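Just the one chain here, the form predicted alone, laid out as structure tokens.
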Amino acid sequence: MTETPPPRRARAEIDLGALRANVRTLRARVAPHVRIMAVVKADAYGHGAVRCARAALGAGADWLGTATPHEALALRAAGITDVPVMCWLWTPGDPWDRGIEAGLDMSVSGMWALREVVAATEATGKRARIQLKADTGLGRNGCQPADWPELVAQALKAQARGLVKVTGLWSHFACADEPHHPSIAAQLDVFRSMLQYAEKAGVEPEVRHIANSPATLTLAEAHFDMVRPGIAMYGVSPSQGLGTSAELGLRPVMSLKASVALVKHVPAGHGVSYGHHYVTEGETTLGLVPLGYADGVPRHASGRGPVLVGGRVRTVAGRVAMDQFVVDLGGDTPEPGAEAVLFGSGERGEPTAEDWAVAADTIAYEIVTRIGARVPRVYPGNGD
């Protein structure tokens, strides 16, 4: 990561001002008592976890959330020590002891995890903060309703011994990005039932939460005590069915740019890139963009990905290679070093991450998170 000067080959520009504005927009969508967990897993969806975490907290976020314990521990190591941090994707043998020492909120979805966290508390001599996750219908992580009574009972026993504190009860939606999908109401019913059981048994959670980005934006009845915006915080719409980023009041945070490495004239009938899946129809100019699938440009977008060069949106010509791809400039001759914008906010006519998602038959989440470490993240005009 660097501030200046921007690298010539390629860069992902991260607009922390836009991120802060998105957090404020999300804050306005929820009731005053509802807390916001800023989800910064996967290096903040490719945007830089530490910088984005600090920006989100400065804009009003209350908690931070990660998938893996190592992501959470990295935030603590960076000096973010005064806010709650939750992580939820644990596997057997993970560093529960380090999580306890760091004061993390650790998700427990089954008895094996509870046993490991209890063993870690006995080893460290410190009480663990745990949150019990309910599988309300997503079918991934989380405790099934049939197994919930045992997990709740054993967690309360460990709490009575002073080994753990059950700080939260939570779950995750399967189809909140599809408005009016019947599973949404069904999952809310199951979640309320599992909450009622746990609280009647004696759990007194600090937070109850189920709302991801789409539920934060559209489903007030799912907000409970806290919401967990992820992709929306980075200015990307969770789905086309919910509207565009602009329609949701969000500003895209990442812009992916490169410097054109070569411009050359070629004759008609000239093959372009591997397999010659693109052949020039007439005499034209080609521009070489030094980004490829090793940098996260999806190969599935070969022949379809949009790129702004010289004030016009071009299309990837032929296959995306590991380190580079070509655009047909149609006779235009921008100078080598001219800026190529793969995606950005769209405010200046450039493509967006959603446009690339359509071109690659995927979702915009994948477009921003797949940008590789070879592409430096720069933060122009956004000091912390």
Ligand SMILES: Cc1ncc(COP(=O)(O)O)c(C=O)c1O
Second form
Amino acid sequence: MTETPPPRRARAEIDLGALRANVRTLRARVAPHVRIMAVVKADAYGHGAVRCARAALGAGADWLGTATPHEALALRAAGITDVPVMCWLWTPGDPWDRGIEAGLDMSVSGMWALREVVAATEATGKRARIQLKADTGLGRNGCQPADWPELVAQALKAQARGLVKVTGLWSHFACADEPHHPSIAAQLDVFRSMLQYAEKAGVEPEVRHIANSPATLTLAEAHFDMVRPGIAMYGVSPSQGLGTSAELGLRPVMSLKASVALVKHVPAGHGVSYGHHYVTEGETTLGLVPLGYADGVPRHASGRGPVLVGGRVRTVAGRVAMDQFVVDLGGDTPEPGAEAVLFGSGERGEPTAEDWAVAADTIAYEIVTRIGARVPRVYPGNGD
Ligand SMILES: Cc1ncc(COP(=O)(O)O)c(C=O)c1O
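Could you please show the structure of the form predicted in complex with the ligand, as a counterpart to the form predicted alone just displayed?
Full assembly next; the chain just shown is listed first.
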């Protein structure tokens, strides 16, 4: 039997060379003793977790980070066994035992989690590596300052019994993408005092960390022993306020491309796509792009999303549908099968994920991360 060839319809090209360059750029931004945790949660923000993890490690990252334990276990199952992997989003009943067996660094934000991990150590007979997470002001996961003394005391008790090792103390910023936001200094103050408390009580962490991409790029005093960049590694700016990826010296890693499925002439006054929110002004040509919101193209960018076709940037005409949308080609007649580039590095005149974020009134994180499973990721030329 012959294998089904990859679909011509659309593809997300992943430039691992760019990812490696971004890791080296980030490495140059931090002091030599500061370790880099490459954040590869959510399938490496849609770029392919295992490929990106290997590329990041090859370029100088020291740790890997995921949200869920299942994401972390998948890295181990893929053969990444010789570097520390941390995961931080645990839900009651999650597989702590498998995390222990896999040598994961498991985040603990509250007493329920400590109880579950301790029970799992008793079941497996092995010591767990845990990192205590402090809520220094984000108000999301993490232990409140008022509850910190109890969490620290109970974790140290379990450590004294040989059940766990507290390998890290950590937190996460709320507004690091808005430099000088008053919450940044406030969170750093709370983090320092929660660190001091835990260390005085007897915790000897291997790593203390709080910095995501924006803090890695802008705030050396937040680097501590390790930084945890995600979006910057994928070559995307964390926020418009920090500048474009090019201004930050980062190279976008993902290019989203499709093959134009149909080109046709239509008369003036022709409605386009559901709801007829776009009506042709004059006689023109339309190009059908076979990607839609099921592929992660935001419906919110209807009438606004930019697409490079035939050497010119066009705009989505009318609504983005589930599987397809249309661009007005203004009389141009590229061949069916011509390349439509929704976003890429910007170096060849194509839009960037940041441009799509503006068009869809969202953040570029969401643009790259939501590209659907129906779009194959391809790794041209530069493998890993
Ligand atoms: C706990 C934690 N650390 C680090 C990151 C990486 O953040 P960024 O992609 O802004 O670098 C994330 C992502 O949201 C996160 O949840």
